[in-house]
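A single chain comes next, written as structure tokens; it is the form predicted alone.
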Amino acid sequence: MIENPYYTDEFHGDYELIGIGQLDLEEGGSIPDCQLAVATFGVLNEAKDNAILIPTWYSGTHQIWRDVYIGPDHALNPEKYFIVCIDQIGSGLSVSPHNAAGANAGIAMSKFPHVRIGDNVVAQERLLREHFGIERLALVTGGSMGAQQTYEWAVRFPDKVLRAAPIAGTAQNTPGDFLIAEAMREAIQSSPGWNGGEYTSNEQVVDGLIRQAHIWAIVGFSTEFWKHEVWRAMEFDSKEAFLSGFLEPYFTAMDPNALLTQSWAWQRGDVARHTGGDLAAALGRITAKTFVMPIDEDQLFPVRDCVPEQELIKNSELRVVEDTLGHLGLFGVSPTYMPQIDRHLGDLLDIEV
């Protein structure tokens, strides 16, 4: 077990670790004691029909949702809804390679098993049902890998999801996106201190984490972001200062094996595995009122990849979010971003289903 001060309340605020027991995995093997980090906002009503689930994205935790998306002035209003944010397996807060201990000691570090998007969703469903008694969700929404989990929820548990809003993500990962994630993985694994995943501190892999940050600079932000020097609005005086002052510190604080656990799942996000590879059949299972919400300048999950999927979902709408930042517009830096998100999610939540 590696102590990493980044994965503490100091950086992420209050959360609870909830155990769901042994989780058997799609790829084989299991997590003996699957502990999930959970942050809740609001109160579950007596009918237990006001619950919203938010699964997290690559490198992110509940913290960004708490700070940017959730509040009485947002569509995700804790005065009206019981909002449950569950940090995905490998997030660094939930069970992850570097924090596996006790019953999980045998799967620590390089021995951590492969975890799919579906494994996360099965774990979340069990937690909601067994711990909170929640059988149906008013809404599932998430960005990027959270969008992949949103699609998985709507396909795997159609009777449990009334509304779905995948933001900046797809139901079936594309080959190009797979290769982008692979380049990020190679950046970490080629670091001199990687040691086959058996490093003793994330600092030993800092070279690889910095290289990954630079890849995110290329694909996470749009070409328009760099062309128009949008980083100046974030109080940086050069693109180099933005890299060294924003992106590099963000990634170098994290655990490399945790990021690798997440990226492996990201690469293989695909709801069509439920229907023998037939994506139309898989998305045809969705009964939730669905808003598909790509970001117009997103290079990872562009609108052109989201539209064909949306067209296969009954009772769905395409709601394009405009943001020059591109995929990392998810961080809500642009002042025009959250008003769009709140409008779309507000419209969705106002629909009777």
Second form
Number of protein chains: 2
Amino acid sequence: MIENPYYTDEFHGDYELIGIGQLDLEEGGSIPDCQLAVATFGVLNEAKDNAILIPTWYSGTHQIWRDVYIGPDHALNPEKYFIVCIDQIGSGLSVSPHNAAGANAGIAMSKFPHVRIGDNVVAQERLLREHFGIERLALVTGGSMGAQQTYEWAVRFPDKVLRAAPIAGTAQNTPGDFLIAEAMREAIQSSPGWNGGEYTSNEQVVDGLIRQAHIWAIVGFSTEFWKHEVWRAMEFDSKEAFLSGFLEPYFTAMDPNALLTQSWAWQRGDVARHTGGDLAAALGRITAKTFVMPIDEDQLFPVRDCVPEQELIKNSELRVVEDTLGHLGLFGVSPTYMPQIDRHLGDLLDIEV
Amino acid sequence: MIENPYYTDEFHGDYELIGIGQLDLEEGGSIPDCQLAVATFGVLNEAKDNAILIPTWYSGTHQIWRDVYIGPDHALNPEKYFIVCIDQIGSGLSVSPHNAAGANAGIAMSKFPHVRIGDNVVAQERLLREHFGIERLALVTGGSMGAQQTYEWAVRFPDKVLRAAPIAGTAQNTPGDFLIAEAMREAIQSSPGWNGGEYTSNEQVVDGLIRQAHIWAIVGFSTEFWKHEVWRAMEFDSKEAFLSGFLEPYFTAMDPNALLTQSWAWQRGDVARHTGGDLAAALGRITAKTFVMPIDEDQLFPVRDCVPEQELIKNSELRVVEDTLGHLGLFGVSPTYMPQIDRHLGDLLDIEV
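The structure above corresponds to the form predicted alone; please provide the structure of the form predicted together with a further copy of the same chain.
Time for the whole complex; same chain goes first.
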């Protein structure tokens, strides 16, 4: 158990830890006491039909959704909907290698099992049903790994998902994206301080976390972002200052094993696991009204990887989000980003299903 | 002095080491005995007006040009032209950190000075003039860093360059590309065996060289290359086999300091150094008939970074090369690649200037 101040209320605001008991995993092994960090916004109505689920992305938590995406001025309006953000397993807030203790002591640090996108979705479904009594979701939406989980939800539990909005992610991860995540993993694992996952503080792995941040810099942002010095809008004086003042500290605060747990799942996101590798059959299961929302400058999940998936979903539309930032447009720092998200999600929520 | 079997005749075929004496460098310091590896093809005519210069790219040498680009069936036809490939400083064949000895003993390994694109071009011009008596070039062409040197030639010595064909490179490096090279540098420099540049064998740095290869895998090839498993055409069974059988051994044979010497120059390629930062003024100096030849799927030097430069060159055309491989299309493994190169270079050489 490593005390990491980043994964506390101070940095992440109010959230609740909700236990769903033992979670058996697709790859074998189990999490004896699966605790999920949950933040909710708004009130569940009596019919329990106003619930929206948001699964989180790599390195992200409910925090960014609360601060950027959710509010009375947004489509994700807590005055109308009951919005549930569930931090994924390995997020650092939910059960994760560095915080595994008590009943989970046997899976601490390097002993933490491999967790898949599907495991997260199974855990979330159980939590929503057992804890909140929610059987159907008005919307599932998420970015990046959150989009992977959104697709997984829509394929695995088609009757439970009325609308789906995967943002900047795919249903079946591409080999190029797998290799991008692998390069990030190697940056962390090559740090001498990583020690096979048995460091005693994330500070021992800071060099690896910084190199991982620098790989994010080149694939998470577009070349146009760097060329047009968009970071100036965030009040930095140089790209180096932006790296050292924003992207590096963002990652160095985090737990290395937590990031590795997430990226392992990210690399293997694939709804076709349900259909013996047949992606068309898997996406054909989706009954949710679906808006596929790639970001035009995204290098991790390019539009051209998202379009063929959208075309396999019966009740779907392609809604491309324009953002020079690329994949990390998900941070919502561009002033033109959230208006697009709100318009698309608003349109989707307005559709009767 | 490290004996590296990769940098020998056995791997690189016939080449000549030609000394041009002391080379004073733009960043200060000098190379006391600047030896350049040179491979020539064809015969210099009496008028000395049939010479073509090819400067080399990062990690590449004259070998790839000899094996792929040059021949009687190619535009770069040694039966017609006298083709001079000069391996760049730090290429491992020309003077480089690991082979600096004798008069260069003082600049061995970590003491090797910073060398710029401009230093290479000054050295090449001296060599061509003093050794071959060549005062004008029918063509300068090169890929990637070779394109950077091509631009530098056309701007620095406009009267000496009749035609220029920069392939997959820019005249002024972009900040995004700088950061890509920086991530590659960090992969090497973070290897414990690198030891601040004072390793005793490149094998001590093999982990860093492999991680550097993996960053090449994600930015040097396009996502479409991986998605469509184009490596199957090279007779590999999996992307992992392609990495371990092709891209990793390609780089692990090389000298880490040699790669770092090259990438330092790559990061800072900028013809606007001649004009106080005014790129339009620098490119306005070019009198060569110029074909700007980006590769459509290139992530390092995207077409959209090359077009604005081409538009600043008076006597120029944009000739986009189509190749799913992306930047590493330069290897020429795609059967449709060389026909395009030959067509464009053939057209260019056919133009009377």
